[in-house]
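Here you get one chain, nothing else, as structure tokens; it is the form predicted on its own.
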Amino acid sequence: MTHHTPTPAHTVQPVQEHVAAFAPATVANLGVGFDIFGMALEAPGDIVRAAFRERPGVVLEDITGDGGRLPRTPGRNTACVAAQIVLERLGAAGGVSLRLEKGLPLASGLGSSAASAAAAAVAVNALFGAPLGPDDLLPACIEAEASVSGRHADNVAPALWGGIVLVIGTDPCTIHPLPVPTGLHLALVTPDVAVPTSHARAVLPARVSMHDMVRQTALVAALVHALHSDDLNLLAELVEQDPIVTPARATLIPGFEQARDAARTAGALGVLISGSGPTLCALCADAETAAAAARAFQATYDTLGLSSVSFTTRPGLSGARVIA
């Protein structure tokens, strides 16, 4: 990915009055790849509607789908932070007003804040004729993420580019697309328990043994091999073998083992924690198995008396994009 930053020679004018953009949910880590792997989903995702305004800056007109939980202050909302940085990078005339439609549950491990940032960045860029490419929008999205959950790109990179990516750093040249396995279908469940990223990081061990470090390194290398060799069975085996992060975070997710076992019984090849959790993601070889795994997930949490939302989807090959 080449990195080119246009330098506005003059004030950039809008080419349309309104733009809507969609950005997908993302599954980070893929089990063994803590903070270095991310996968976009076809659905769900967030929608940001941007409109030009004469006055500079960003105004947040409305948020729907968040139950009133997200901050309305522009400096504390990732969509607004990303939008403001894109405006500055463009050298835009005037500002924008945003309407954010949340299609993702908050604190779910599905990259909610990253989806908002990516959708806003793409919408504002498109409002002014889309002179910036995904590489140029990445820093705005990373800064937005940093304002709420730390400086990392394992959610914003796949949200922008789509597919599966390897994230070595935060510069576009350190982010590498990886092959998406043929026939991969996904079943996901989000139990009704919030796991904020800060909590999920707090439970991680401060130190790991040399044995675990070597094991984890081998698993990461094997996962890249599985993707390049289109070996879904090997991929599913590997995502469950994380010796460090998954065992720590599983303690934050009620019913983790029961839900994992139920999905496997339904035919899922492997189950991982999506990002910081509590969403669980099952890797399946076809749509029918994914549907059965989603039903098994749902039934497990129904039995436990805990409300949940389960659904099926596929890896999203397209990232954040303008929609009609």
Contents of the next structure:
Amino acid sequence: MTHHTPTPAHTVQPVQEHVAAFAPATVANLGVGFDIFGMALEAPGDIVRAAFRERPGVVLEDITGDGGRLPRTPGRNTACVAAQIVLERLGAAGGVSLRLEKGLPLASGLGSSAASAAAAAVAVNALFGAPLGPDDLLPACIEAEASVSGRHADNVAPALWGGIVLVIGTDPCTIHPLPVPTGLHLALVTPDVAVPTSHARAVLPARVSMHDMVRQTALVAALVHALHSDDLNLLAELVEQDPIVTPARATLIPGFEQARDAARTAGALGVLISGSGPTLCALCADAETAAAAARAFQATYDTLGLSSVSFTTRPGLSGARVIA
Ligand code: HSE
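Please supply the coordinates for the form predicted together with L-homoserine, as a counterpart to the form predicted on its own shown previously.
Now the complete complex, all chains and molecules, led by this one.
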């Protein structure tokens, strides 16, 4: 699917006064697919409540759940940036005010900025009768993401589509939904250490060797094969083999190796860094194993004296959606 942006032929009127939309957390990269794979989670996620207002532009009424840490300036908030671009694409008559309820921790590698952008884009579109599809909302979300954490679509695309997606490019951006393995359960842990995406991108090597390029290409191809053949064991084996990005970022995550080994000992099939970290994500074959892996993650960080939040969930098959 390649996105296209319709040129508004007329001013679009609101069809309702208020809309709330939810967008899920996302696990980007899947280990070997830096900037090209992303997976939506069932939970947690962000909620954006949008209300129509006569005056053009975007007003940010309130943010809750962020501990006061997110910028309140609309131009620096991804929900507002995405909302403004969607208003322009719609050719909307008037503007919106937004309330953002953060369900996601910030700078955790769970696609926090992407979830806010996707929820805002879907909410604003729905206010005006939802004339735009995900292909049309995607550029607005990519632009919003670029304004805070670099131009990549592997969080915003699964936040919009749900499931697991392959992303090619950002401008233009092509999305290929991929199959989600049957029975995949997830355990995640976020140690209490902030790793801003911009910093986690700055530590990456500027060049890679031909040897690593060939290996990475084979791993990416094998991962797509694993998904299409519903082979969870192969998938889990592959996500741990990234020779380029994971080794560079592991140093930013305290207790990375201990936590990974503990989850494996508890039965997890494989462990990867979620997006730019520090959240770790364990792939498991059932709910009981995921719960055991989450406990093992938690116990590791308790032992290290570093507070952390662990939880279990499943891949989210639905992307951003209207909830009220
Ligand atoms: N692909 C991006 C990165 C995702 O790893 O930097 C950020 O969540």
